[in-house]
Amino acid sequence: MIYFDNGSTSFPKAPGVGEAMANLLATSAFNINRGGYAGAYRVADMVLDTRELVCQLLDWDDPKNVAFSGNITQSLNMLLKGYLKKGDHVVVSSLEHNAVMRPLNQLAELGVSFDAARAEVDGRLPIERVEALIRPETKMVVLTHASNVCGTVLPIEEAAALCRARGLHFVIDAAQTAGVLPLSMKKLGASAIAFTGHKGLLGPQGIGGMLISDDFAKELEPLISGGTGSVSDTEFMPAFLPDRFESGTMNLPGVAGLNAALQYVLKTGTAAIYEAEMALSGRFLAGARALPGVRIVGVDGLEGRVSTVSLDFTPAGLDNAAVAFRLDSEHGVMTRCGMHCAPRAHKTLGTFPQGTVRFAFGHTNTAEEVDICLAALTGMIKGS
């Protein structure tokens, strides 16, 4: 079994993740903010510790600014739908995931407008194209940190500076980069960084969140309201963080798993994880260049990318879906084929409607696994 689908979800998870989740369920399955007893307080301490670990990763001081959700899609929906109103305008890139584009298209039906700054065919985005789309009614810029299709990194530092100069909110989709690339909430001055636990953070599915600035939080209406276990004498949502954005029972086993994963990522170091993944990407890219007729989608090199690599086999006369199926069924190599929930990105990259086969390497993959995959692809190209 060779797993190259880490862009979808990481596997294997960080050491200790499963044990932490099982231990909570077996010994401490108590709700926080709802029980006045020692067991509930211990779980609350674990949740607070997890917020502090997120702050350590994303360079922030106050754990109350970390609000957990079920996944990054929920976080992005809260950030977009909780703030934008009729007449507001948003600038995004043409590489955004549907976690951004579908909420924006829903909001468009309510009078919110958006424009997408078109990236180059390799995924690079000149910041001037973002700036050119800013209008008087623009309220927010939303960018993915790295494309989930081709791995190209977008210029979030330049975008952050632009937003600070123009007085705009800046929201970062860090689904593909949290735990892999350095992110500093302080240096960027972003309004929010949305993250998910199950990709680069090496945690379980079903837990994500957002790191949100105090100023932006004051302007944001909760998308979901209900019980928080705090100020229970009122029928109105708390004004303070993180309770304002954490209604209902939290996925506490997921938080426990995320806690273990964050400890591992921080101990290992994001730089070491990135270096290992990029070594594998470089090996794979070198082999992919030798495949006749196969197109490398995105940046053909290691600079300005993460370890997600997409290949288009249609110029070589092969169907992408058939390639992915054969890799799995004949060689045990797991990839992801298709649109990757980002049709606008594929249109930008010139891979719509055929899509691509995506290879996303994790730091525990090996050079031998990469070579096995390349040998399999070479055989397919030669017709064997």
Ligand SMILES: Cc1ncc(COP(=O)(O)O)c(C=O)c1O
Given for the second form:
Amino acid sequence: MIYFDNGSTSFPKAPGVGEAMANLLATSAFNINRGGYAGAYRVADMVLDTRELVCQLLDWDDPKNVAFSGNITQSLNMLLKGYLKKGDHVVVSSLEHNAVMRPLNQLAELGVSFDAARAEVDGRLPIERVEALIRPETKMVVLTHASNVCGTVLPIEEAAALCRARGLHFVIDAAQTAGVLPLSMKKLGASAIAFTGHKGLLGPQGIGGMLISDDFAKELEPLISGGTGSVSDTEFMPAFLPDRFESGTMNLPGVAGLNAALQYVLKTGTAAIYEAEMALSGRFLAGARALPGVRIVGVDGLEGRVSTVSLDFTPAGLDNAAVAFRLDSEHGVMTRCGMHCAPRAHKTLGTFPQGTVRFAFGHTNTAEEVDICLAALTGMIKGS
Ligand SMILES: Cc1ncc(COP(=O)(O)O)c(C=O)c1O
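Right, and the form predicted in complex with the named molecule of this protein, after the form predicted on its own?
Full complex below, order starting with the chain above.
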């Protein structure tokens, strides 16, 4: 089995993730903020420790600014729907995932408007295109850090500077980059960095969160309200972080798994992870270039991208879904074909409606696995 679907969810997970989750469930599956005994305090300490590990990864000092959720989709819904009101305008890129676009389209029915800055056909986004869309009602810019379709990295440093200069909130979708590319909340001065635990962070599914600035938190209404275990004498949401954005019992086994995953990522180093993944991408891109008629979607090189590579086989006369199916059924290579929850990205990249086959390498994949996949693709192109 060869797993190249790390853009969807990483596999294998970091060493120790499964054990940490099983251990919590077997020995201390207590609730936090809701029990006055040593076991509950130990779990609360583990959760605080995990917030601190997120801070270490995203370069921030105060763990209270880390609020956990079930995944980045929930975080983005909280950040968008908890803030935007009728008459507000938002600028996004044309590469956004439906985790951004679907909440925005729901908000549009309530009178929020948005414009998408169109990226180039290889996914690069000139920052002037974002700037050109800003108008007096614009309140926020939301950008994915890297396209989940083609891996192209978006100019978040420039966008952050632009938002600071224009007094706009800046929200970063770091689904494809947290754990792979450097991210500094301090340097970016962003309003929020949203993350998910199960992709580049190498943790389990069902845990994600957001690192949110104090200023933005003051303006953000909690989308979900309910019990927090704190200030239980009032029927109103606490004003303080992170409780304001963490109603209901959280996925504590998920936090335990994320804790182990973050320890691994921080010990290994995001630079080493990135380098290992990019070596595989470089090898794959070189092989893909030699496949007649196959289009490399996104930047064709290692600059300005993460390891995810998308290929369109339709110019070579092959159906993308059929290629992905044959890779799996005949060669044990797992990829993802189709729209990748980002139809606007495919319209930008010229791959709508046929989609692409996405090869998303993890740092534990091997050169041999890449070669097996390339040989399989060569065979398909030659019609064998
Ligand atoms: C850029 C981007 N944003 C958001 C998401 C949604 O992630 P999740 O399903 O973990 O909420 C994904 C994952 O597919 C993604 O690639």
